[in-house]
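Next up: just one chain, as structure tokens, the form predicted alone.
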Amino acid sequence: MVIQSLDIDATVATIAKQGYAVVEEFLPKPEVEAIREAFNTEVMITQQNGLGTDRSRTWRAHNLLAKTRAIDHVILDERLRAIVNGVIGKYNQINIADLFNTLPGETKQVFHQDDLLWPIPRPHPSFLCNALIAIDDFTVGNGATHLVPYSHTWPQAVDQHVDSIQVEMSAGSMVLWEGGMWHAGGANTTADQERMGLFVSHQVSYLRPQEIQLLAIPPEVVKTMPKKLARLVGYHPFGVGVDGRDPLDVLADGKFINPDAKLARDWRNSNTSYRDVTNPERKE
């Protein structure tokens, strides 16, 4: 289903029902071109085999948030955040931020589920939500992503010859899918067309991400990020944080032991009420 005028509730409902939704013209063309320029001039890439391919005709740049600030505003876009919250809940974080470019001659990936990496018995609640934004137009010829509608609800693995659709969309459009959706990158059969995309995978915060963001992004880079983005890469104050402090405060001052911490004997000596309770007859 293509969402022409972005209705958050309708988009979330569509993903829940059929496993995916396409949002046309999510980013305007000038923003797409600015991201393309950053990807071509700021981001170091590697050449890799696609999943199940053997031609090394795909360029990838993992760990994008350590390499460029050009996509911060995309990840923080209130529309994207609302959709992700609707699909997997508000306690979520970045799993992967990835640039890929499928080059002419690349073969089709095998069908796979991204949430298969976490061995959680099915059926299970949705815990992964992926967003793929087209930087180039996605066409059948240049390998537009294959999706198997409704397969996120299927208990069994799919046959590699299963019927699928290919998501053709213009640059700036976005397709989102639930982590259990069977999907595959298509074959680029063109002679001269690249297929560049921005892939951002989100997961519930209690799972370990595929890309260990707390190590992958240098602390000095995190300090330059908007606070909301730093939260999304794992610097959230859930539980006890870092010795009872907000991780972002620790990042700022480098104090990994709470400055208010004292030895037990010092607490006893400094705490009048404690002394009074433990030794009510003690005189100062």
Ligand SMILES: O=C(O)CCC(=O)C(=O)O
Given for the second form:
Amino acid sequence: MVIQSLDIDATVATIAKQGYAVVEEFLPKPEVEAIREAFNTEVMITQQNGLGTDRSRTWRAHNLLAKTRAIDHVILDERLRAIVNGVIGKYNQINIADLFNTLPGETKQVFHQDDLLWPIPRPHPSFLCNALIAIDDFTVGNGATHLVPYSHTWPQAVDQHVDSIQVEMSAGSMVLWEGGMWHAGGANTTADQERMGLFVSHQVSYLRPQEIQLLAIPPEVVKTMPKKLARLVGYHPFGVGVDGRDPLDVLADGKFINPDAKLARDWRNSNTSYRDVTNPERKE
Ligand SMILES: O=C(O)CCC(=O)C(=O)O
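In place of the form predicted alone, the structure of the form predicted together with this ligand is requested.
Now the full complex is given, and it begins with the chain already shown.
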């Protein structure tokens, strides 16, 4: 499948094989600048230590989808959706959406695997697919992400002395990696160059997301989202939905008990024949 000159199948195959792929110039510069502006003016961040570091030179904004609408179109981009579908299957959801910023003076993170949070024995089928979009140019100097190619298939625990590559890419480019990949944010040894990125992690929709999207994003905010995005943050009619209804219908009318439901004694006293109000077909 080819979308806007990006070979989706080849990108998916590359991620399956070596654990990661880079999509150059995924976003045009004006879109990158619009996201930077929103990140600087709309989004509350926290300052913290990067994983295994102690400098507190890392900025993060978790729960981005509760804080800004400036990235909705990126998450819904049909190229990103097609790649994620190819890597972990079409029933997937947002795990976390974060602003990453590695500031000058930050040291290198320890190598880690994002899929470690779900204790599933290795090797296992891919269930996590991460996308990191560069808002600043990623360079060796400002701490471009370290990746250990092929490590997503390795059964052993992460070894901190392993050789890695650093993903240098221009602002607007995107690196995707499989959740089992050994990786680390790099050291920012520059005097004044930040490394800002937009991180969107996806998982199969039967796992609990790292940040509980259903709680993290207020219902009033979900109501303003494009329907496809609301599906991606967990409002999908899986199994019985909510009392047999599409969760988005429940969100819209606030009827948490199915309007078709009656007490048993009333069903017995009525002549209505049994009708299954659930819909086994999952709607997209
Ligand atoms: O900074 C990066 O490029 C990766 C960061 C990361 O892996 C993390 O914070 O868990």
